[in-house]
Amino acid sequence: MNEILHNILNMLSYDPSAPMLFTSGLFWALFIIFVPVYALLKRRRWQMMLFVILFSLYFYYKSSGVFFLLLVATSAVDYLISKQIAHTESKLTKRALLIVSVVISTGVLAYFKYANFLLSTWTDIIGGNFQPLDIILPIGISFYTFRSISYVVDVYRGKISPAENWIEYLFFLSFFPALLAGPIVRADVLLPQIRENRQADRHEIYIGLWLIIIGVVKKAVFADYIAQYNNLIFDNPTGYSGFESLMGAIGYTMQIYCDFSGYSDMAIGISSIMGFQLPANFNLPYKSKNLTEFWHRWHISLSTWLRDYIYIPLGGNRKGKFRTYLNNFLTMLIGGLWHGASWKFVFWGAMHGGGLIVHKMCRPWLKEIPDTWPVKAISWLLTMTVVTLLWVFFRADSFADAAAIVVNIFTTFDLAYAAPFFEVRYVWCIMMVLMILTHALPTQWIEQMGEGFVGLPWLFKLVIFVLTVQLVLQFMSADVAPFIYNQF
């Protein structure tokens, strides 16, 4: 008996080599226990909030260890400052408090995420010998930091009232479905739902289940299987032909979509089952015909956050063309840095910013071109070429590795490798084709699939669920692969 208890305690304790994820069996075992208790407490708002907070903090503890205390501290500081901002009449004092809050939030993020990068860059400039600091990056810190900043800024702007109490704000900031990798849900979306404390209806529960199924298939089946080949290419940038490298680049393009949108689907689905509606985070981004459209469809909660809290405060499009272009570039540069402390992320953000500028500059001429199918096809192909090549820099271990893969694609490409590749990697190719066809479907068809699932008899829902589990077991790798965006 003692050995059993010891094993259970070990399983429930923090293990840095095995963080708890939406795709881990432990999470779903705990979530099955969580749901009925949550349902019993739902109508008692205070008890419900405390229960969800405790579950969220434990979820974060299982992902980042003692750093759950940093999340609690962040929530306390933000709550106190926001209350002072709301109760202060002086505009100067309000602004000073806002600056203090933003400096604290960005300062903590900068220390954990950028200290080594900045010190390394400075050492390179002065020609010193840099020894990296022993800093562990808390999972999801970028996501909850952006949520906390948007909350304080919105209180300052008078867009929202501050949280009624610290417990309510801690619920918002630690809400476990969106804690580790978004969506970056804002206070004006979630706080009213917390106060309303509405019970999920039958439709929301089954839509939530459908989204969880879709998310699990995207992540555990498609993303993780496709990644097995992609990893070969990125682990050995010069060891494969140009054709094979191109397949790896295209593969990662689809892998990161399935991985990240799969997480978002699960987060939104879990929230829906709990009676909370989170905003959509993806809208078939790979059917975009220009980079502007791509950023309206990809990681929507981040792109709108950057628009509202970086681009518009910089002046947006209100100060002439040059400032508009500069603001676009700086916003995407910050977006690139948000993803990681590395020059390859700086380059990735800068190139997307440059692409947005080029598209805006060409808009007067583009409007003169007939919107025919050949034009749409060329626009799509150009957009996806840029997006795919830039994903190489996002994924590669270093800027040099990314450059080597891109050079390899353009200098050693040979279609003679196509036939043997398709013969050996036929399952990989089938998955890629399926995801491409999914993007070709009209959005309303995909929505109708979800509604169709809701309308099915429970027995058919059970069959779909069992088939999903079987599919995951068939394709799952030996270890549960972390979500790509957990590192941000």
Given for the second form:
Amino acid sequence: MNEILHNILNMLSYDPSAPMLFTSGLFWALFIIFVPVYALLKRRRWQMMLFVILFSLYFYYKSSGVFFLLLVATSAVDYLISKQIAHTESKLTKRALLIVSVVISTGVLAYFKYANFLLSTWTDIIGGNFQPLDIILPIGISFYTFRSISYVVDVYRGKISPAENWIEYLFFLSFFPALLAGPIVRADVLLPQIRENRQADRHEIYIGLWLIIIGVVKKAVFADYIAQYNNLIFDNPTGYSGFESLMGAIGYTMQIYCDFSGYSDMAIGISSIMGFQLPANFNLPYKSKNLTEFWHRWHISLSTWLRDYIYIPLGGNRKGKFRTYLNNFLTMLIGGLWHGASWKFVFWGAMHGGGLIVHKMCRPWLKEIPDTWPVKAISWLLTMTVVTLLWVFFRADSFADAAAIVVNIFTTFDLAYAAPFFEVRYVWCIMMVLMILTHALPTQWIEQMGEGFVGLPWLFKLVIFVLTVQLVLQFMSADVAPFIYNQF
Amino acid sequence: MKKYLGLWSILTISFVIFFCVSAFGDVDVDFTLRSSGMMSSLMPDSPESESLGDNDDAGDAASPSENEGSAQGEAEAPEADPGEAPLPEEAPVEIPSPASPDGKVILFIGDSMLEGLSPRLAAYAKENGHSLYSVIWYSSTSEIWGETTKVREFINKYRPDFLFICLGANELFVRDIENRRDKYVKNMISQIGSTPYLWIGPPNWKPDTGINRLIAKNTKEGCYFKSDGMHFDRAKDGAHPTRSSAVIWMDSIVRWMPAHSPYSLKLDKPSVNTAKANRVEVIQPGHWRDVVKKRQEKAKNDKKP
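One more: the block was the form predicted on its own; return the form predicted in complex with the partner chain.
Now the complete complex, all chains and molecules, led by this one.
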């Protein structure tokens, strides 16, 4: 009995190798406890907020240990500064306070995420030995830092009024569904809902469950299974033929979508169950026929954040063509660096920036071309080729590995590998085809499936949920794969 | 509260179902119905098996000293210094010839991992006019091979132009491995002598205690292929790669060789997936004890006036 208790305590304590994921049994068990308590406290706003904050901080503690205190400190500092900004008349003081807040937030982020990268780059330049600093990166720091910055900037711009009190702001910043990997929810979306404290209706609760089911299947079935083959390619970049490498690159393209959009679905679903509506973070991005459209459909909360807090302050499209192109490029460069402290992410961002410039430059000419289906097909193929090849740089361990895979694809491609590949990897192929077909489905159908689930009798919902969990177990790999975007 | 009752009961009932079912573990029907393992994660730990399981091709009788230095294992471990083991100078039993004038003789020795790798290498050999001879010593380790003179014996027997070794999977979890196995690995390398070779590292399914590092340290540059870190589809035992995964594994090794191995061996992609080796010799797990015992007895007799 003591040992069982000991195991439970072990499970509940911080383990850096086992962050609490939405797909874990532990989260499921805790959520079963969370739901009735939350439902009981929902009408009492203060008690509900305190309960959710405690749950969120514990959720963060399970993933990042004592760094939950950093989250609390960030919320306290930015809350106080935002209050000062709102109460100060002087524009100069407001501006100074904003700068202080942004410097603190980006400084903390830079220390944890970029210190080693900057130091190693500096050592490379001056020549010498680099000894990495022993820094642990708190999970999700990039997400909540961006949320906090956008809050202070919005208060400065007068777009929103500051949070009524620190508890309200801490609730916003630590809101566990969106804490570790987004979506990067803005204060103007969440704060009014916190104040309104509206009860979730039956439809929202079951749409939430439906989104969780879809998210779990995308992440734990599709992404994790597809990843097994992709990892073979990326772990041994020169070890495979061009055809196999291409399959690995296409596989990763689908894997990162299933992984990240699956997480977003779960986050939005859990929020919906709690009565909070978060905006969609993905809109079938691989349907895009150009890079501009891709960034309107991919990680929407990040791309709109970059647009509102980087691109527009840089001047947006208001200062002539050249500045528009430059602003686009710089925004994507920062977007790339946001994903990770490595030159490969900088390259990935720069290439996307370059692609956006090319598309914008060609737009007047492209408008002249009739929008027939062959043109659409070629546009889609071109877009997906660029996106897929750039994902290789995103995923590979190093720039050299990525280059090796890309060179492999173009120099040793041989269709003779196709037949044995399909024979050996048929489950992988079926999954890829299913995901591609999902993209081909009309959006309306996908929405109707959700509505259909809500309308089902309770017993059918239970059966679907049980079958989903068993499906996950059947496909589960020995090591639980973390969400890719947790690392950012 | 009422609105949440339906959702809460779905979550709770399904949780209870999976928790209770997990008490029975994985269930084999026509396929394996996997359990969540929830209950076992709460229950007191059971000792984890250190070998590859009771599969006839794996660790059913791993060397007694494999099991992290159990008292029994230490007692049964051979005491002779492998560095001093005399190498037999007997003539080869047969001198095989390659399948074509340009072909080479390839010898492939190692543990049960050869079951998956050897058929694929045989397909390569066939395609390129080589002859392949495989020796599978089930449950073998560097200690077993290094304690005996089998490497040299098989080299003398087959006179290979190239030697592949796949060994290490049965000693992933040996404690203090650097001290305990270093001399055996060194002895194996000395038995190989000037024969061109490639040591294929074990396909780790868990982090090892140092066997990969040990092999890498003792082999020449480009003569060790690190399989650790690759991803494998595993057979039911959770350790051996499936046949199809082993095919991909061998393909990766072959593609890796031209850029890294100091020796050249023509291995163009075969048109068939797998083939039969020219000959496969199988040594059963307990054989090494007989070998060591005989040698110790012989050494004793030689000392007698």
